[in-house]
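Next up is one chain by itself, shown in structure tokens, the form predicted alone.
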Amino acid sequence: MMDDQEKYMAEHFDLQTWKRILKIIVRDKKSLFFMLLAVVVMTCIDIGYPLLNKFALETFFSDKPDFDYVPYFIALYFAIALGMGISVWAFIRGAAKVEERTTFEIRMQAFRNLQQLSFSYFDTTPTGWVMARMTSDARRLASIISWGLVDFLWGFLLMIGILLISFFINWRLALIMTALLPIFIVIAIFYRKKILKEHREVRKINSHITASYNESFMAANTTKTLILEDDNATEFNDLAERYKRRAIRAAFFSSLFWPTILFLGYVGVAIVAYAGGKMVLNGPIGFIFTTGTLYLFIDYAIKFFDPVMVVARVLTDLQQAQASAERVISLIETPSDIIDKPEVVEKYGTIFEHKKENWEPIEGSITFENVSFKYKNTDTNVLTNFNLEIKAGEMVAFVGETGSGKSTIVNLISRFYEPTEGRILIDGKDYRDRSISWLHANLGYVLQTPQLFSTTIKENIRYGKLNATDEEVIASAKLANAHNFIMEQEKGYDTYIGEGGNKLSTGQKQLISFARAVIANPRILVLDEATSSIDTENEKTILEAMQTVLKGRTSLVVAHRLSTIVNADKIVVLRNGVVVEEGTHRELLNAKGYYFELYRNQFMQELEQKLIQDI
């Protein structure tokens, strides 16, 4: 799957991609002014000087010296040298400013993107990949943009101001070092070329081991009970061995583009020596070239040089930092699969923005019409022409074996996906002619296996609603059964459970979990196998909650344990997306057919081992 991310990157240098980074970077105008108003003065600064040295070489030093100008000349020496100070630190405060900006822009507008997404982006899309592009990427990315312009920008200026002051003085000179830049330039893109696609296999590959630390860390256990230890070592160290060639090779081409800059910009440096020596000692008759000349000319030359190849090492971590470039644009500009439409934004306002007050409220009953839906980049339809009709206030249960398309239709009632064909209606009305927020809003879900968060209970349990008071999330506790085992921990509700609530036991995890979808009262709330991982001890204590947090609510329950629904007002059996049984609990046992042969079987097997643990 991480392949595929790699998918949209050109093997070229893409403008378009760094005008889009560029937008980020001017949302700071004001540093980013200063930071470049710093940089024209310190390049002014550095061609003035040599002027005045000049001007000193000739007047103090000539035939003739004149020193009357000497304090004037110590006056603007100090001036240019508190001039280069103010700037120096002028300019770094500002790149430093822009790049730390950069970086809150880049992560802030990825995360908010993130926010926008629908599941099937992170069915395709390892964890590794996207934290990569919000960690490494982006502070890289910002550190070569801010500093890179001051670099490009004074080098730029600096190269140009060069060969205008050097052309108006003797453009015989001038040419010479003119002459060199076409060399410059073929080497640029030679190296650039090379540089640019071993970089981006670095950083392919780099997004390959950040996505293995993760999964070793989100795996620990399962790798220790399968004896993996070893296997993972050596997946590990072949990714780090891959990773280290490449980045030797990578290294390797760019260690040999800065001395080849370096050696023909002194070639160039000596060649104006030479050629303004002998101007100096031997000039054509009536042209005058002087000692002062020839040290501005030299003096001009390496500054000359010096910024060309500053501009061709800015270039070259821009070609590095291309493949950086576009994953960030990437996810930044990712579109979601589902949106709303133009004009239910209008009305109903985004994910970010509501417009609550044209919120309808919501009664519960839900209709598939014709429904078919087939997953992102698969052929084969998970269901086809499915039907079903729910009224407000129904419990609905689904059941049938793995891959029967249960998960599916309670994720396409809550709009995380949306049906390749056909309708979902909700209250009577199609689900997409409102918006998103105004159907999660109403909506509570529990998983199988809840996700907390390393903080306390309370602020476990009003993660369901931000602004509820702590009378709220007692009382939402009490309706799920958990009020009891919290108030046994040390601190109540403030008791802090961990990373990832490992602090608490399956059960008293999902109990939180229950309590945390019904406090924003919601009239739809789904349960996703949520009682699947329960021990037997705590199931009783679940189907008290289950029975408590249902009721009257619209409540679509996908069954592992089939002894927690047999009180479900609908029960719908799935076999391959297809609706084979529909009925009450009852109903469906007295028909004996596949939900009997369920049913039976389940419950020899935990008779079974009832058996066995009385034994």
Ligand SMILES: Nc1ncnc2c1ncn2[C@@H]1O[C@H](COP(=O)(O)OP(=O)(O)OP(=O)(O)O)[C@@H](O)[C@H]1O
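Positions refer to the first chain, counted from 1. The term rigid core refers to the maximal set of C-alpha atoms that superpose within 1.5 Å between the two forms. In this text, all values refer to a predicted model and were calculated from it rather than measured experimentally. First, how it differs from the form predicted in complex with the ligand.
- With the core held fixed, Gly161 shows a CA shift of 2 Å or greater between the two forms.
- Ser414: CA moves less than 2 Å between the two forms after rigid-core fitting.
- If you fit the rigid core between the two forms, you'll see the Cα of Asp151 move by less than 2 angstroms.
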Second form
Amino acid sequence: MMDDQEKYMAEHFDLQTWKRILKIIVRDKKSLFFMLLAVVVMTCIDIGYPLLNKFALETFFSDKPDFDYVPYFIALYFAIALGMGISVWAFIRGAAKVEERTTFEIRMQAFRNLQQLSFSYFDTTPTGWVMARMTSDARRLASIISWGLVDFLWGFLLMIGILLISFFINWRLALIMTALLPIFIVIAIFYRKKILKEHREVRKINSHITASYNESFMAANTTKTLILEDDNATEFNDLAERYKRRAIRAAFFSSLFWPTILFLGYVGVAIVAYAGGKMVLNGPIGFIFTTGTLYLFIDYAIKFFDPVMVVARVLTDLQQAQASAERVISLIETPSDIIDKPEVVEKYGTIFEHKKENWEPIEGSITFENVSFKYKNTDTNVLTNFNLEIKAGEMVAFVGETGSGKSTIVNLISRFYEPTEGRILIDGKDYRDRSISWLHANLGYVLQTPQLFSTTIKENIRYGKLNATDEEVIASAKLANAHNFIMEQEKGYDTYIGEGGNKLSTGQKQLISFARAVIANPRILVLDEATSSIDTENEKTILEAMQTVLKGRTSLVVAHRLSTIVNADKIVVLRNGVVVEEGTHRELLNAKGYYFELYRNQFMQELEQKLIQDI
Ligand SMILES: Nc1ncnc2c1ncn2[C@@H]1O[C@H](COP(=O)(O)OP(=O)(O)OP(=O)(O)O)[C@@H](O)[C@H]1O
Ligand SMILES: [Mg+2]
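Mind pulling up the form predicted in complex with the ligand next to the form predicted alone we just looked at?
The complete assembly is shown below, putting the previous chain first.
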């Protein structure tokens, strides 16, 4: 996480990244066009207004004032007021629209990409990181880009416009004005750099603080049992203290910036006023310099330094947002490790658009052919030259001590990961020759820590088959033996189960996810420690239910409790990713090998516990 923070703390300005972001913005061409048009109109008015004043001054405060023009001036001022009002309204509305559209677009594209990313991405990317990109980065970028564009265009046009007109009317005064420009730019860059650096530090500490918060929430139980409250508090105190110091420093520089700029700006205005005043009083012979022109220059001088600052600010804002932009782009563009080949997509469709008419029905036989596998960013193989044959409709159980590779095998079958070497065949064909969706549409998967969604029980079960009727939901709940406890809930199937189902016990969550897995009537069913949180009494009933549910399907069951798998057609005993024994429960017991030992130990333990309970 922290490495990542450093990684994206890029200091350089990378045009490539911004081009990609721009591509997202120009999707809404209409809003963008009207926004920019409004800005151009507004800038023209900004430049034109002092000009109009100048002419008014010259017309009405001359030696021979001509009042016939009064109605025209009134009409012009009215038009300017109206134009100003309309263009301000239009650009605010436009920028807000562009901002919202961009946020929406970034979130949609990122979300879409997240849907298709493989497990290995989520193994190495913390949830918090993704959340931060989707929420704060997306918004920040959209806001900087939309309002930044407005400010930049306005500032740039105003600057150029004022300069052009000034040089046209009086190049001497215009030169004085421009002479101050480099000083401004140097000061602006100096302060901006300082502020940027301080902010970067502040953000770095802030991300440590967020991580700290996060951990202290997530690990509240552990912290309490380990009596780490005091140490945690001290550590946090240090962090917060550092944050405070840095933030105050950043505020110090920020607070100095504007006064310095304002001071210099008005010094510039004063110089222009002084030089211009002198020209009015005793300009060279044949040189016409009116009070109106002096007014124009003073007004332009005041206006001139504002856009310079705005442009400088936008540029530094963009630089500051560079990191956000890179992270967002990385989220949108990270390719999945597991994707269908083009010819497979052609035939079977994408994960968003299936071509179901081309999907072959599935039998459910599975073959591992010399499969080797290692997780990304690790060095050692979890499986090496692994071979296994599973017939359609068989119930195969995987047993072995923790870390022996059981979950890895079932995750490979589910194509959450793909073999590094070798092939996995389903119905005799490499599963990479058919689409991921084809497999997943035929696969039910129940985990030890089931993931439920924050809606009702009924909807959670229905996620397994979106068009299921209420009757089907109830039938599958009955099959999974979940019906009884569901009926005991306050609102039965309509009970809302809270975020991630946290209003239910782990065992209850497992029953629901079991019902969800069977409702779609999958040909292959994967149960990874699915029954480990269900009490022995319930387990018996769910086992009976399983017998009916599993019948005719290929099922892969990982279970620590060996009593649950004695009926399996085949038990595969693993040790460090290698099959050490294979056979039915009976055969393996007779062999008196590793399985026999495992079984005996567990049997004795359970017996012991039972005896203790009975006493
Ligand atoms: N996402 C991962 N990234 C890197 N290594 C992993 C990952 N998941 C598992 N491993 C490693 O692969 C090996 C096999 O793990 P696996 O989860 O398959 O074991 P298991 O038999 O299911 O264990 P358990 O009974 O504890 O669930 C272990 O050494 C583990 O450390
Ligand atoms: Mg496991």
